[in-house]
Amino acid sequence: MRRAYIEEQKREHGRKAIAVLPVHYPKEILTAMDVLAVEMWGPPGPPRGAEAGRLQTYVCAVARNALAFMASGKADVVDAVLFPHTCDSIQGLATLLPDFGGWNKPALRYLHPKGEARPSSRAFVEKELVSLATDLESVTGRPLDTERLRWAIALHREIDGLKAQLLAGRPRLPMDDGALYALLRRGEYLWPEEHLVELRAARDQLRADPVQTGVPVAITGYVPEPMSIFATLNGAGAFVAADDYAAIGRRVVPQDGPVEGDPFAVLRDRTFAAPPCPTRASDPRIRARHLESLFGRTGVKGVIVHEPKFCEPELFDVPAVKRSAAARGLPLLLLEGELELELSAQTVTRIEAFVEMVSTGRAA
């Protein structure tokens, strides 16, 4: 399917199209550019070709995985790759393609930051997205238009305001969690526009009271997949009315901060508004403290914590989140996986109980 959709974009839009390792990078400065960014979370499932033999089997599956799609020509309709410096194995796949897995085209690298915001964190990124502008009109063969990237900040600003009113707003939206995230993770590969007016669409049917019946829980983690996660929470008798996904919440950044000036100069400072999350380095007791605020204003009765085996950055915060959790009385549920197509037996049955442990208020 999104194959056929990029090449659509390719022919009836003239866009390049890039695809992009997760987790964060400045998608505004490719939608100015008229560039579609397709995002690549593994695929989920078994390696799509040997090249994931590459890389350690101690390496997460998103790595392995990309490496494997990329080397054996499933990503060949789009012109480049942007990887950025979300871990070192990420990083890593930036010398392994084009060395190891036979990639031709080019490889690009964004750098973000890491920790909080400091006078050389933010001239550093400030750098890194004139860097990058510079290494994409060397793809696109035009150069980037200031007016162009201030309609794209406002355009991607204008996104995020309505993921926050949805996510802010879950209890109140006649949806299944399934439904939600599958329209949240489209934006992973429609061009903005059209990701907007889908967004629009279902912010509309928001309602003025609680619709939602199940038990009200927080997840957290890295990417939801296998996506059969959030019928299997909902089957259970509960729904997710807090999100802190990877993937998902920690990219929605506040609405508050200038919007006028330099366009580079807001996208730095939007790059530190937005939420904590260990990709970033961000210090372990402000997440704390974010995910307790998250927590205590969603009303949610327990933690589900869901993330990929062997993921450093992610793995590394669990106590952090685990503290969270406790100074609010809430049990916790850690699930690991593997990007598998389908949840396991006994992983259903290990969400099934919590869910009804969480439900009678038992004790973890």
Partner chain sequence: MITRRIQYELAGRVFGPALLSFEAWQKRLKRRGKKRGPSPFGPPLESVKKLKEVMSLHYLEGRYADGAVPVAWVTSGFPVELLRPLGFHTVYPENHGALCGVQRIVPELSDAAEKEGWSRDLCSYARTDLGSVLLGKTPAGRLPKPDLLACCTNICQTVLYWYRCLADHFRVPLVLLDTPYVYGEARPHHLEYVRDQLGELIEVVEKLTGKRVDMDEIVGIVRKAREGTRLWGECLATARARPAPWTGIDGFFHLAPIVTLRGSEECNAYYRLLLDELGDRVKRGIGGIVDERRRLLWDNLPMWYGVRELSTLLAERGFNFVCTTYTNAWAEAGSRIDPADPMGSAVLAYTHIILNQDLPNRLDIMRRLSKDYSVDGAVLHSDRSCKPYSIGQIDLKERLARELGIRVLILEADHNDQRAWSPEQGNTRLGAFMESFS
Second form
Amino acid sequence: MRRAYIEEQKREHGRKAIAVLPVHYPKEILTAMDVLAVEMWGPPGPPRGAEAGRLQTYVCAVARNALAFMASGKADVVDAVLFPHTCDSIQGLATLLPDFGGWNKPALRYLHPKGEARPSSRAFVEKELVSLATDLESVTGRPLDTERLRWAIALHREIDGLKAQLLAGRPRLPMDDGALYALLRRGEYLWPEEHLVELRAARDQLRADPVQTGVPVAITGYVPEPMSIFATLNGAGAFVAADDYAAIGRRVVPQDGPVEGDPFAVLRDRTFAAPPCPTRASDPRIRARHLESLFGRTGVKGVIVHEPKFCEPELFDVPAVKRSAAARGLPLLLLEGELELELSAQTVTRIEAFVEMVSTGRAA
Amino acid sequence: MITRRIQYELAGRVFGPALLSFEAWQKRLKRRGKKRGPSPFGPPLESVKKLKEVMSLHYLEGRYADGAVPVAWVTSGFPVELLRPLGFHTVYPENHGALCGVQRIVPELSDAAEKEGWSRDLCSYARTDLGSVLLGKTPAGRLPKPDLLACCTNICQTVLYWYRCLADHFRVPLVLLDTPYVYGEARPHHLEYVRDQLGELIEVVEKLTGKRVDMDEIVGIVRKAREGTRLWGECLATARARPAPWTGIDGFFHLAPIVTLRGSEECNAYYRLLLDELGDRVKRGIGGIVDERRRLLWDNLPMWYGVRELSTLLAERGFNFVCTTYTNAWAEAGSRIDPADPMGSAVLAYTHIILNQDLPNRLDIMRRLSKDYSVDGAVLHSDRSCKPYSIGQIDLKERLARELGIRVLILEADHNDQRAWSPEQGNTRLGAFMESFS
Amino acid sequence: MSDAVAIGVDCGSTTTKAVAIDSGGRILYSVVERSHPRIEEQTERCLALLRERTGAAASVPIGATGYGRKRIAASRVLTEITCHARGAFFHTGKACTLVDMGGQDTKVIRVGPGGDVQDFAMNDKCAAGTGRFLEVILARLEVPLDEIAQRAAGEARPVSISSTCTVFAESEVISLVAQGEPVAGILAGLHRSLASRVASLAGSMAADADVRMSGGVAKNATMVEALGRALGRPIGVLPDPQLVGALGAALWVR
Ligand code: SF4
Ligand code: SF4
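Taking the form predicted on its own as the starting point, write out the structure of the form predicted together with the partner chain.
Let's see the whole complex now, leading with the same chain.
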């Protein structure tokens, strides 16, 4: 289905398509250059194909599945791949695939700086954005138009704004978690203008008063896979009132106002305005404050931490997340997954038991 | 006199244990040798005594001045040349981690970190260190608390996550040198970024210590650092001889000064001494192992808890690790250092660390080592908790075997956590690997 | 008129347990069977047996728990965690920490002063901390379950087993046997290793708590003792340890 969509985008609109590895990258530049970004968070399931064995089993499923998928030619519909500088594993993948076989089309890298903003990293990220644009120009064969980049920034600001409204207004949205997340995640491959239309329609459904009756919980982690986690949660009587998934909430940067001045400077500022994320090596203390305020604002009764096994950036932060939950007296459930297609029976039990626990806690 | 004694005792507590146990083990082998035939190892290196002294002195300097001089905890790839002139005493958590690994106390330390919420799948150096901090337990007696954490991402991104946790725990500033990974050639703005950060870093440490960095002093240290790396490289190169005058395992231990004392006169003096001894052994045909029949390359960190058993197992059958990508890394980096342009060359040197460069570069280094050291085979340690060093090994194995016609084994283990190593299975695999040569 | 007021079914991955209780929570009758893939049929059979023995009417409410809980036509479906907590609380009447060691999973539950779940932990996917681990290796050693206590008794020197992975531990044990280590020492080492695994699962939940044990493995006295040593406190085994979950399920619908 995604393949058909990509082919159609290329055919009907003359767009290029680029596969993008997680997590952070300046999508605005891609949009401005008429490049369809297709994010690869998986695909879920065990890594398939003869090439799957090229990464050891102690590497996370995100990197392993991406390798197996790309090296078996399944991503050949795209014109290039972009590797953001997310972690050691993607960093390794970004040389393994293009240099040792499995990917013959252009491989681009976006080396975003780590840590909090410093004069050096602000200057660097701006140059890196320009250098990525230059690399993209050689893929598309077209120069980047500054006006068009301003337009794309404005477009993505509106998208971010809508996502922020939906996430913040979650209790007032008459939709189950599965539907909401499916909508949010369609942005991983839809042409942004199409996604915008869907998001606006969802925003129009927001009610004046809460309609969700379940127990509000927070969820933090990497990517919601398998998506059936939401059916399990909703079925057990809870709903996600606060989101801090790397794939979702941590990429929403609400920014108002007109896009003025050098667009690269605007994108630079966006980079440092984003919510704290361990894949950018944010200070755990800043992250803890951010989470505590999120938990407080949304009145959640429990925190679910949903991480990929073997993920260094995410797992190093778990003690800090635990402390944030404890600081607000919230119980916490830690789930580790490997992009399974379905939740294991044991995981379902743990989620249900957790919801039973926070529900009775609420009644008491 | 009294200070000297105190100094000595303290130092002995710190680095002594690893070396002592290393020596004791060699002696035990000798003794065992009497029962079960001669030891497979050549006579122990005389320099070991000096090594112990040098390292002791280093640790005791810091302990002696604890509270009086600023203490920095630094990653192995950090440009420590900047901190030295400001009088910092440096602690290397990775080195300290290795010490805990050799003493096989990692499970206990890691348990404490796991209890706090750090997954067992994380780098075992980090778990060792965090556990040691939490429990206040260390084979070194006590480590001086940091006033500064200095982290460079040229070995991995993981160190940064780890140091962020340390900064959170100790509530002390963390300075970061973020080195963009080099795919092919480093781009100019990547190098500028590193250079800008060096500038910022100097400001931070100057403010912290209230002293100014003296460029002349840095130049002097840089010059010594380059000389030290050159000497270390020459020591390693003696193993090109047949038989190699020492074992790759010896190299892991003798690496300590170039990592922790780089840029100092003691470091260089030590390697001159070692080089003399190794050169002399080459002349006299004395090998690191008695009967060297096959020469191997080792890739990745050692398995600190098991290096002895491993090298004995191999030595008994005439196999020796004559080169390792790990010990070579410290010889490699120095060649870029240029005292005429200390900052510019530091940027280049610290960005072009083996782990910060792409796989074709890794393969080149391995090819070159294999040829220079005439190896017959290679063991690639697939290190469960060091992803940056391990990703790509499956392809590297295939390429080395195909291009060089050597036998290559991938050995699944972990550099510091013995619980991820199954000696039964591992030794069987090694045994089969060695049999495949005959 | 029957005394039975509620029925609880615990459909576990290894065994299926069903109990009928009276208004005071006393177990009137219980059934324990090896679990069958046809869960619906098996529960029907167990329920029929319970009703027949206790005279319980078809209207007596049923609480269901365990992995197969959703396939049972029950008045209330709850997870094992919530049911075990309630079952344990029935026996203790106060807050405690419950260690439930079953065939496929081990859970540690902090039971609050009202029988509520305050916190819980479960072993991860691998079998390392479960009864299965023990089973696999006992089979290797050819020691039947009921002989453990006698075979491991009085062993002052447990052999250290460093591997925590079942597969690694199995090969480690094989080589220990090959090296001529006495089985008693290996057995003791095995229990110690398993106990330390469970203790780390329990983490802070076991601190300053009255620790109780349930589940099939609670019948293995060597394990109870090893766990007590690992946690540094004596451990009480609940009555009918295998039935605690089913009892809790029944109590929820009583
Ligand atoms: S290690 Fe974590 S951040 Fe890196 S690819 Fe895997 S899941 Fe993503
Ligand atoms: S062992 Fe590997 S992951 Fe750990 S600090 Fe060293 S380079 Fe980084």
